[in-house]
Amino acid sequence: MLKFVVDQQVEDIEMPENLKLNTFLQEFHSDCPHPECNFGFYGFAFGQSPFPVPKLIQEALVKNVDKGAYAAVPGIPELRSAISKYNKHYFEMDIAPERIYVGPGTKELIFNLLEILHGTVILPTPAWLGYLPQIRFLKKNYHMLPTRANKKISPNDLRKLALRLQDRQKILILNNPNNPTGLLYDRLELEEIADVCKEQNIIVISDEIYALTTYDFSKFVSMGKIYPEGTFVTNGLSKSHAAGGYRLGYVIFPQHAIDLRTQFKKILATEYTAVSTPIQYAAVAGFEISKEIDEYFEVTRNIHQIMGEYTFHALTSIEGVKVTKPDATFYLLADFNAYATDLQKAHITTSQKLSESLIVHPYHTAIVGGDSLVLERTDFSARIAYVDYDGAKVYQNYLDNKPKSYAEKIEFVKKNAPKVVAGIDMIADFFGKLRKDMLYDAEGKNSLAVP
């Protein structure tokens, strides 16, 4: 029998971790043999935005089924003349439509941009979990930043590590809002970074993917606006617009890279050939001002917001847990490692083994373990999606009533996403009962439980 070889290239590259946590989800529920297993699990792993593409988006992309001609490579110029005008209202930013590229998400744009841009990558962690797999697979240098206590990246420790990079270029990835945390870098912060990077020749990917998320708007301010002779910024319509599955992206080219936007067009040229004809023309909708999509914007994040804080606060009431506050997204980043000792002692070694037994009966609860998110193996942080809801409903639900005291929000929460309530307290019945058994087991009393 014909015996197909695979490259060593591709034999090296792991399953990316979102894929490993769906194939592991799909096992245990066709595995598991109580009842209670069929109705799901609580869902904080996945993070997609739960609410409807906005109906122009909708419309525009019925109205423009037809058009089967291939597009121009970096964009139709409708589409570039949008995002242009769209970052002029929204981040104050003047940007030629000519420094604008459109891709299949930002996804695939981040790794044609890493194709393309000789360097050493910084990454600072903990991180998105499509990171890596990219820098690996492309065979780059990187190096990993630890950010300390705030989460945040630190501007001495970006310098420290630069020093020691051998490579005339560097590449700082910097995911602003942050996923996993739902962290923001204020303007001061964004400032600091850059004038490291100014003064040690890096250049700067900033992901800004869930620039639209942030809660308090007015506080968002763009690397590309700080820093703009030296970083691609890029954006898109997965997170704001809810149209993850469109697969549309732009990234800005900063000022005066004319000869790279030749080499960058040949890639995708080459890659790609261009973006679906139909979806572009659906896009425009997205990118232009009306008062429909800046009403979905605020109706949105401010839902983001109300389970955001729910979330936030119910972690923080189990004792020794400790979370990131979002400032935007719909992500913030659990730190369990107080149960550390109990969870090694109950053989929970590793994130991953956190994983996996949370989501066993009976605790049917989905997280992104820390190691999934570029930290320690033995890292029990979790990245907490709160978005396992009928965002069509809950959107309805929200302009019929909407909840303005803090009771009022607790109890919108509760009516609109019982299974956001119901996963938390899963969670803190998880490690209630790791530390009760511990307590019992040091006392001779009782064998350790845990799934």
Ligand SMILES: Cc1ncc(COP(=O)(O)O)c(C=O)c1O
Second form
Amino acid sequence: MLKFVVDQQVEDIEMPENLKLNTFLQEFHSDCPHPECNFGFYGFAFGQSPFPVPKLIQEALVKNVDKGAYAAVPGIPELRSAISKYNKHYFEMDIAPERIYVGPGTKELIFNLLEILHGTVILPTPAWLGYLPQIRFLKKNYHMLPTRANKKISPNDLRKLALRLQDRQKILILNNPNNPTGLLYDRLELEEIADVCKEQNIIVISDEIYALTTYDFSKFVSMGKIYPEGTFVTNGLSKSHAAGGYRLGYVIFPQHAIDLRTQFKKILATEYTAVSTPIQYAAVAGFEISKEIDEYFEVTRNIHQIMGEYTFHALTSIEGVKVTKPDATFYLLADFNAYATDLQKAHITTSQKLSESLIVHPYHTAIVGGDSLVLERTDFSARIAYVDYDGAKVYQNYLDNKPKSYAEKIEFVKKNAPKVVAGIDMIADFFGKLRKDMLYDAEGKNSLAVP
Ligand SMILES: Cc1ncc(COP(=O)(O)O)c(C=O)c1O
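Form predicted in complex with the named molecule, following the form predicted alone:
Next comes the full complex, this chain leading.
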């Protein structure tokens, strides 16, 4: 039989964590023998907005199904112009359409940027699980920049690291608002980071895919505004417009980077020619300023905030658990390291094992563990995505009866997101039993933890 030999470069790449998790959950689901597990699991693992794609975008897609021609490499002019106006309206940035390149998702565009930019990559941690496999695949030099207790980049630490790096150019990956912490950098924090970047010749890829989910949107400031000469801003439809499957993102090039744009165009033309033309026309409706889209942003961010506050308070009330209080996104980071000794006693020695122990019966709770967030394998922190509910229904229920008081908001979560509530209860139950040494059954076997 013919034997295929896979290129060594690909062999060396690990399966991205999100796909590993997917496979693991599917296998677990089909293997669980308990009939009550038909519901699947409490899903805190997947980073996907639960809401429907805005109607305007859906309709525009239908209207443009006949657009069969290839589009221009950087994107159709209508879309680049709409994105330029969108940036003016929401982020107060004057971006000429020529500085905007459209691609099949920001993940691909970040990869393309890393392809064309020379330099050592600085990756603050914890981080979204998407960056590291790309950096490794491209065989780039990289350094982690662990954050401190506040989970944000320390300008001093950034300076110290940059001084140690020999490269004439460094690339900082800034993710603001942040996945997995849900935290937002304020203007002053960005200015302090930008000062170090200017001083140390660091260019910034500012992944702002969650910008429009910022709960108090007046607080969001783009790094593109603070450091326009050295920042590549990426954003798109995936999170704010709940359209990850459309695969459409954009990058704004720094001012005056004209030569670089030519190089970038070469890469895009070599790799994928252009984004699907009907999708680009549909995206125009998503970036054009309209009452409908504005209302969509407001409603969805309010619901994310309500779910986030509930999740924050419920997890904080578990003894010893430290939780980031999200300003944006639909995630927070929960730190279970206070239980490290108890976990080790129960033979749960890595964050991967913690995720596995929580997914088995009776907990059925899916989280993303620390090593998937570029933390140490023994760091018992986890990303909790509070999106396990029917987005279309909850959107309508919110419009019908907007909860105002704290009590109404709690009621709203209990009624609309029972799996979020039950899943957090399961996490509390797990750690409660762990502390009381009750993860073991009568025969002394660890019945619940996966070996
Ligand atoms: C921080 C971050 N950046 C980028 C992406 C990818 O976005 P896109 O769908 O535009 O490729 C994600 C998706 O999960 C994300 O969380």
